[in-house]
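One chain comes next, on its own, written out as structure tokens in the form predicted alone.
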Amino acid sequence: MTVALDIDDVRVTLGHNEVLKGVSLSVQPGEFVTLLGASGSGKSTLLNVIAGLQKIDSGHVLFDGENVERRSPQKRNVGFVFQSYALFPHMTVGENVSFPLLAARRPAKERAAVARETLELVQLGGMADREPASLSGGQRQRVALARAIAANPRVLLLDEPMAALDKQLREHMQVEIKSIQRRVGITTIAVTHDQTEALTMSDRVAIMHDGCFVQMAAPTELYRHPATEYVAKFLGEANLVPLYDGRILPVDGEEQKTGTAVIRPEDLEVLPLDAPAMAWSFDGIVRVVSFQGDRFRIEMDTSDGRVLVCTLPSTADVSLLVPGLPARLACTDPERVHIIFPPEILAQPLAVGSAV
């Protein structure tokens, strides 16, 4: 029963803050869509919006085509995992997952049934007749999913569903929910801003700034080819280097020098002060070495002024990267380097919310 879920130039005012402004949105049926950003960025309310929990000024929400925005929450049939899970303390997990059943008036036979089933997909079988105040925190997260999905809803919502986790079981649950969503196939749209979460379970992740979409592509494609720099800088570490720094690089025939290189801290190795200069390889003085178990993080500062950081595995060899001393480092394959470059440069400005 999966949809196709468009949201169509939707507007949304709280006071005299718009909050949404004009965003737009295509999720295929079955897809996982994260919306990633800082608080404040509008991803919670497109998720009410979505949900039916928060009327909108102006635009269109549909499922497969069809206008939902006037329907209340109850007769869109969207299943919702909230980040306080808000399960019901004085009902069984068999009871609270079958939960929306009871309310859609289904026989107490088939509530039972469904509830086991939910239960033996979400790795929680044989627990029905326990008390969630039992549970750990994972275990009443995947209650919450079980009770969302078990009445086979058009549409998942998840609001910072591992946010109340460790760190070790919040990593864990990400690879399960995406692991179920896909056995079950339903459309679903999770809001976070833990950026490994968005990463990780997503299909595509859209990155929301002050109420509009910043960019929305595939993960891989969204880490490695930022379409701005808050992208590159919202998305994990990033060393950003102006092209006007001694570099200039050819577009369509001519020398541009203006623009930025986007540079992750991975991509980045140590070479020998003697060694020759490239294209990308930066002088500096160590700042600090950092060991952080399944690596080291450098940081060096340029004598421009920048601080440029660097991650090598732990196996590194880190003895030529002394605090206070001098130091080259260098990005030796010009292909991991991006740029980007201001919109007036571009034949084909990228199109906000689209795959790129």
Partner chain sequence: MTLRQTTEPGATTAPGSARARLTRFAAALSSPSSERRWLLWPPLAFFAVMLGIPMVALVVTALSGEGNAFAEIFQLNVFVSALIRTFVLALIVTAVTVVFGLIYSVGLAVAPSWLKWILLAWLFLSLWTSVMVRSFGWMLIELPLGALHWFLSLIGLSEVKIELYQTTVGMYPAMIAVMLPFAVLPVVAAIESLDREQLRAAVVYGAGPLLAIRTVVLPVVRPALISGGVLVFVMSLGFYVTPLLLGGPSNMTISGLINTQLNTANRPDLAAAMSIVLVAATMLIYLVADRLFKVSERWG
Given for the second form:
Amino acid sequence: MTVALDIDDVRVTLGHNEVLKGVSLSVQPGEFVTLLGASGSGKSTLLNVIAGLQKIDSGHVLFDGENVERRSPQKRNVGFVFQSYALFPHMTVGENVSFPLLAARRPAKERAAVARETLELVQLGGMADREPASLSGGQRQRVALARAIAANPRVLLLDEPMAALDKQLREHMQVEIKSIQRRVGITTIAVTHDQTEALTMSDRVAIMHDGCFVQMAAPTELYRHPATEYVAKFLGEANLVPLYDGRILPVDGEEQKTGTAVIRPEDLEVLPLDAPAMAWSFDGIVRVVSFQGDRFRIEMDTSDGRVLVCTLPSTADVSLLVPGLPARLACTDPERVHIIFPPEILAQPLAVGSAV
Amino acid sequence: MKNPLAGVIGGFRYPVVVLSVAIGLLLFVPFAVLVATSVTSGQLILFPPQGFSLKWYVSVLGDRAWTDPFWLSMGVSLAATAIAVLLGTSGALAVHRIVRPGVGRLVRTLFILPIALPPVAYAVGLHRINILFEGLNKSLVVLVLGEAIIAMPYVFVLVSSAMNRVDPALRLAASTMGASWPMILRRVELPIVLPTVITGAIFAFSVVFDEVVLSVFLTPPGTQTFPLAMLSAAREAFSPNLTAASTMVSLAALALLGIVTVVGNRRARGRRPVRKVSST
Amino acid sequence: MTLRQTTEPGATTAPGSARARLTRFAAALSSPSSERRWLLWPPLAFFAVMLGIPMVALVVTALSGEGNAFAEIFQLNVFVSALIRTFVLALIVTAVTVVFGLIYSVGLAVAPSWLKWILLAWLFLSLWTSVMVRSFGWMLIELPLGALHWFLSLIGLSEVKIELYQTTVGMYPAMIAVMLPFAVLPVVAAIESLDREQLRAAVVYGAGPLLAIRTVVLPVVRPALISGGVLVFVMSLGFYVTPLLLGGPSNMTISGLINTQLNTANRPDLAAAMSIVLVAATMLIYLVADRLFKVSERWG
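Form predicted alone done, so how does the form predicted together with its partner chain look?
Below: every chain and molecule of the assembly, starting with the one above.
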């Protein structure tokens, strides 16, 4: 029972603080969309709006075109995985998972059967009689997920689902949740402040900042073609280089001098100092060379007072890079350089969500 | 597991410990003297006691002047406790549903207020009700209701702090799963706070059982509650009967409250891992 | 130093934290429905009836006498002196109890563990037994041929004539002992909640006992001392049983005087007026203290 979800111009004010400033979002049936943003960006509020836990000042929430914004959370039929999992400590795992059916007053036999099936789905078969307190963090998360999907909800909502897990388990569960979601085929909205998590799990990622969407796109698109400097810096590491004389690009036939170039650290390479200068080469003094296991990370002070970051494979020869000595970094493939134009120059079709 | 406070206060540790023991004797010695005088084989309350005998205990247990008040107090305390538990728990659950912090603080203060109520003044007020409404003064209605007010804060405080330890997401989770509020109350909140409610009931019972001032003013003529019987005995016939009776109710209270506390602590320790919630 | 990131159960939550937000949601969830009405109104109605009617009855009684009862009581020497005596008594008991309570709580934390159990047992012994029983114990100590007399003769001081029973001096130890647990409990909880790493840091950086206590211990313990003190003070104002048993007629507190006016002097109007004054003063002090020091928030 998967649905299309539409958020239409939703506004929420808490006290004097406008938390959501008219956000709109369309999610396809079965799609996995992650809301990514710093704390206070409004992402959790939006999730609570979808669940009905937060009232809205104006706007609409639609499940398959049907207005639900006036419905109480009890009547929306959503599955919600809380950051703390919110497992009922006095119930067994099975009772937790079948709670939505208890609320719907289904008979005990059906409840037990659904609990068993759903626990199988999250690979916790046979755990129905355990107490939540006796489970590991990862198992508890699976129980919370099972409980959220047990009653075939229309939408699945995940609020920072990995926050309580340690790093290794987190990476494993990201893949796991994604695969369960795909198997069940349920429309899913997740909230996180962890960019890796967002990129790993989602079909699309929506970056939120200050109560608005900044950009919404598929993970690769978002990483390769950020719409704003905020997005570029928020997702991974980025070198932001302003355009100026000598480093300009023709746009619609005109020479464009204002804008910012985004160059990812892995797209820079080391050139010999006597190589011919090119559009995207930078001279400077090496500041730090650090070995990080799978790669080297180099920081360089450029002559115009910027710090450039470059990563090289761990097999690279870094003997020429000595802190305190000059070096030249360059992006030899201009295709890899993404330009962000200031809003007034940005043509309308290039707006949020599409490639430049 | 030594408390690092010991390291912090350094040389002050020894005088502090010695003073603590001295202060502790203020708490302990009177009770020890009381118990000692109750096992005397003599006719008078004397310290040190003369010989050893439990005859005063036998005498109290067989004396209707003591047993009647005891059973009356049991009845009054049970009735008052039932009211206090019902309303105190209900209030504690309600306070956690109040949205505006100012209102919540006000209600919380109101529920704790009876702790600060001067018992004699309150008793005089209740006494006037008994006089104004004839017929009431032959019953225990006003006494029971008044004791319930006095016991309610203890239930409220305990249950409310238990509610503070409950993950607020539990209610949200239950409501997204379609549970109505009576169902959340019955299936989620009450089962979780039930051990605390029981603890609160036992504390409330003990408070009411020991409370004497309302009894002084509100007990119908010719009847006595247990603490009132003790007070009269202390002012009229100060005999080992009194200390034997005091010792018995005290030991009963200590045993009951001790068991509740130990069991409660053990349960809390077993539950703790579930409640660890990490925040962003 | 890293800040602790886990939200401990019962910990005070910062307004912006995730837990605080959830709590707000959880509260707001019930705002339109009938649940608050069903849960809150019965106890509130009970309060209104059981606190309101006695207070109205007191006012009616106070006004039903021949003269103005309020004017009359303030012209009564016994009342004014009892009023002053009660306040002084409450102040002294509170001050001593708070100091003793602090010492006892610190003692509980730093004593060797065998002694800690004894101190704890003594504390709960007096917390769980009735005020009246404990007052009986003090009577037995202070009576002319009581335990104290026996003890003094035992150590060869039988010549010393002690007169404690039914004196002002004799009243204090009993009242302090009766109130002590209320001052100890909040401080024990506060000392338990001290950040052990901060304490260790203070020692590592070479802070002396006084500096460490002032900078690390006191800020945490002070609110507990205040809330314990407020509670003891307010309860001491209503003291009845202990002064009755140990203070004798010359040391009557307001509560004792109210009882005399009602049952001996047969002046219910004066008793009611005095009750109103006592209730008003106590409530005023409690509410102001609550507003200033958030006493009731520390009680759950």
